[in-house]
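Have a look below at one chain only, the form predicted on its own, in structure tokens format.
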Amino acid sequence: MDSQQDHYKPHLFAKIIEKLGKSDDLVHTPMQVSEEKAQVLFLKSVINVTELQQLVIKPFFEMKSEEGFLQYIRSLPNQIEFTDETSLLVNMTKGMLLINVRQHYILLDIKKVNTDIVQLNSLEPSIHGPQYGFSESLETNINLLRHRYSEPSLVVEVSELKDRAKSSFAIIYDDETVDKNVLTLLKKRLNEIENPLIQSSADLENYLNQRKATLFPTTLLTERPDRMIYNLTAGKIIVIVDGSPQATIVPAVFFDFMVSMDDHYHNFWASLLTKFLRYAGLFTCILLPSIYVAIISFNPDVIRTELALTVAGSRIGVPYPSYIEVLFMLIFIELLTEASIRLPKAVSATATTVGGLILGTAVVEAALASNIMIIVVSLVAISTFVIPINEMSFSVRSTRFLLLLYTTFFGLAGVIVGFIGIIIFLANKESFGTPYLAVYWKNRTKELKVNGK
């Protein structure tokens, strides 16, 4: 910027340039036709240059007066209000354009977005439901929800987090069905978050729960727009963070994590069967390792003599107690699961095959685990994957280790006492004031307002 341009630099422009001037992508462009003048200031790396040319630069040279150009700019719908210099600076780093005409300053939103591609559902696949989820652009995600839920009572409140990234987030709810107490509590918790950096909805979720060490999640993270719409109808609240393809649903009770969206697309009997299998898998995943240890080490008399002899025969040569055998195999399965998640898709299938088949066979042949143990661990691993929401799946995987610890000390009584303890813990837990074991948020008729009464 030469000295002649500096001479015409408005006061606010000079202050912004002083703050952002170290960045090479800051552009200050004076425009002049005869006696008509205007100036624009922007960061070219975050500005949509095509929109800048079409909405601002070209009209300026076609207008006959500064007053006409000022009225034109003020009529554009993408103006942003700014109250102080700090908010102005933050908005400019997000892709806003500052225009000066006469003594007036106007801030226009013409940011360049490269993350608005809608992604396929990868964490919650469905057979009959929608296959596409969200993008990483907040505006695109709100657009997707608006298209799917065209109720005038739908409220979208966009705000900013207090972290250094100044991430935008949206609180979305149906004003007619939302629980006002939950909404107030959610806003209070959002205002209290002081973490220096929050980059995604999953990150935000940890601070909304307030107890990072909690075992069971009290908010639900999802990438499916249809799940969000269903929960909006039920009076729940959606929180979406800009830059994240997932959204957080609050409040969330235990049974929300056991619902697959396919339950709503199948017929009654198919849906009932899949729900039954899902809960059977849940109990298998939690209880089977502990029951195996309790029966083998403490109470073999509760099963038929032939079965007890078969199990005992399979353990011939295994050099340690059953609880060590179970713990060893559960850790092995956890390592295998983590490896399959972290590895690239091209090699994860090979890794799980090698781990599951070859190492499993080798462990049995080396008498480090019994054949029955391999069957038990395989059943547990398969059962883990029938839980539709990953957060609950991780919680259940942790819970079975606690139950195994109880069983190691107290046998079958430990299984019963430990399981009752888990139920009591969940019964005393709340999600934004809602009991965690509440069967329904509202009954289904009220949720969908079928009768409107």
Contents of the next structure:
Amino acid sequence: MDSQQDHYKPHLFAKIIEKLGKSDDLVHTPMQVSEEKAQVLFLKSVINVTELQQLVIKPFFEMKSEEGFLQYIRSLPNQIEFTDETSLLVNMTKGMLLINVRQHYILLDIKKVNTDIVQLNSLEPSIHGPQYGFSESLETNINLLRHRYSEPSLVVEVSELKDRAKSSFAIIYDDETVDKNVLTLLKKRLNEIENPLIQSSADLENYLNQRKATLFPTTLLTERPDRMIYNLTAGKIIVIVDGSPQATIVPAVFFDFMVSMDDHYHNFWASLLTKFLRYAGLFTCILLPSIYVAIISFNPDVIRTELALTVAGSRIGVPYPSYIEVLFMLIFIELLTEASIRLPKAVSATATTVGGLILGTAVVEAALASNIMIIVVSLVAISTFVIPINEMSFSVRSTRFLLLLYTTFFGLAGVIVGFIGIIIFLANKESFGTPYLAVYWKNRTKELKVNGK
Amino acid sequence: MNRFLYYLIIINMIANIVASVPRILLAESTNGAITSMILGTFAGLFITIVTIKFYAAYPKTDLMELLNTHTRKWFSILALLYFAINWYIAGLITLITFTFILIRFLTPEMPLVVILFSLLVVILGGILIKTKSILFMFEVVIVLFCPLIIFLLVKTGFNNVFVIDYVRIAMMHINEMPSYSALTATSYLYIGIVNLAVFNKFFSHKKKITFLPIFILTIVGVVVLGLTYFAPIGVGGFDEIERLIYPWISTSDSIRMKFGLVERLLFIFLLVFLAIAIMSIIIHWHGASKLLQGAFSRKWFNWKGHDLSPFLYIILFSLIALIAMINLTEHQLFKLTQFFFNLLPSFFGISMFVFFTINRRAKR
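Given the form predicted on its own, state the structure of the form predicted together with its partner chain.
Let us now look at the entire complex, which starts with that chain.
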């Protein structure tokens, strides 16, 4: 860099002060003991002041010579290479310290991060598994992963996004198991992202898909370190954006979304039962509203006579066809779910009580929906929550409306035909070149490998 | 043998349980249906083995590539066109049969064209997807529906409506000369393997024909065939069974699940076999579309670098299906099916000739 000597304000310092000088937290401190001089430049708000004192200021006054201090600074491990002024400026704003001794400029990383507290799992809680998830600081998160997966082949590549926030992100993979094609594709796509602002892993995901309208997620967003490790051993790649307590796993196929980490912590039969429940929930949630419409409006003769009479009896007084009833109740339940997500915790209990209990009863009493409809809708709502990953649960919720539409037009045959249609759609989908709905029958280690087959 | 190969064969077998095969077999029940079934099984297995053997020599290629590289242009276009038409008609027959079945048994108030449309929307989607995805789709559908199919078949075979004496009567006719149409109908059950023409691209391993896969196929084939023929007889009696238009549907409707949520077996049966039939139609029409794409150069139908010819073909497919649907009666459809099945030996003959030509040219 610039080697011109300037006694009071070196050339580079002047430049930076010109760029960042409008901020009041920029501090420029010259240090001097007799003939020895050094200067530091930093942003007060992002610097760890204790570390600055310990690492830089105190040694400077204890050193005998400028040369000794320079050599000391140079041997510090948290020194950062810099090549041009732009990256230097970005680094300064992230909490780097610029030191000038004689003609030399040294960049030290002593940033202060206030978001490195590891948080409890909130989205994917489990009974037996680890209870703590990620923090919002990238370095802490990498530390957490390294800690859990002490394999020398684990590669951590940290770089920066090209948006205005200049967030750092890390690509983490096991060099031995990773699918090289996926890795190249991922890096290519990350390079192609040109969005002005990306704030979290979830945000990044939307741009990784490279499609505006996607119904099913092709990358998996998780907050559980154990799930990440589980996928890492299977040769998948993890992308973490700084400032986000979740990480993205690529590639992700349909069955990845149906795995709960508790499956591995329970015993065989218990986890088989929960798996069965989960898939039963999935099918209930997609098929049940449509089957209800098909049976009520098209083929009441399908179910046994007693049941048909019960259903018909409960619908006495309901003034409109079944599909409106179902649509009305489904939208109602969706509103209720959405409301309880957005509301503060203290109020959300009220919402569920008012919405679920009081309105549910009132709707039946006013003959706007049948009793059985309420049961169907509640069952569907509960089944949705059985799906372990939130993203998939949202997709499934949207899918069932499509199937409902198809059934409304074409009846009972429409349920099956539409369902096949969904399977066709999913089977044709790919996540980073991996088929989305491929079934793997091999044992667990082989099945885990993305590039196994 | 790769598991996807079994799927190709088994989907075709199961789809034909409901469609026209049992009706043809039952129509010939006093004319040597049993001997034809035995002979047809051997014929079917022979075709399966020959087809696998032929494609095993050319892993990771499909018939279109083989024809285009090894034979002259006019020959490859003619052969591919012939195959495509056969594939298309096979799918068309299943599609129209199922449209008729749906209006008879499930949605009698719905117009035929609407039923056809409801099936076409999904089938056309299935034609347009990647060939490899079709294999994954098969697997999921088979995993989901196979338990139900086994349940249905077992339920049909083991219940108090099923009278073994009728089966014994049917067995009395074992000493008759085989009938031609029953023979072709039987071998049609085994025809699923010819779809390798399109799907061979994804079978990279050298397929060796060992004893076990052939044994499994024989067992599955014999069980399916036996059920196809004997279950309607056991349930419906021997004497008038040939009068039923859809023998298997009527058979399943005579069975009642006393404690089931759905009392009549018919509905589960219809829906499950509808799913399998859609698979069968998709596989045939996807094949037809790919064969046509292989036959004709695609350069003449490009738009901004996208190949639009599949869209042209699916429009053509749906139009022909629509016209056929409007004009055919159930009886004509049955006659057409029988005629198509009767042409099967010539189809095999031409296939063998094409295989032979490719093999000879490839060796040169």
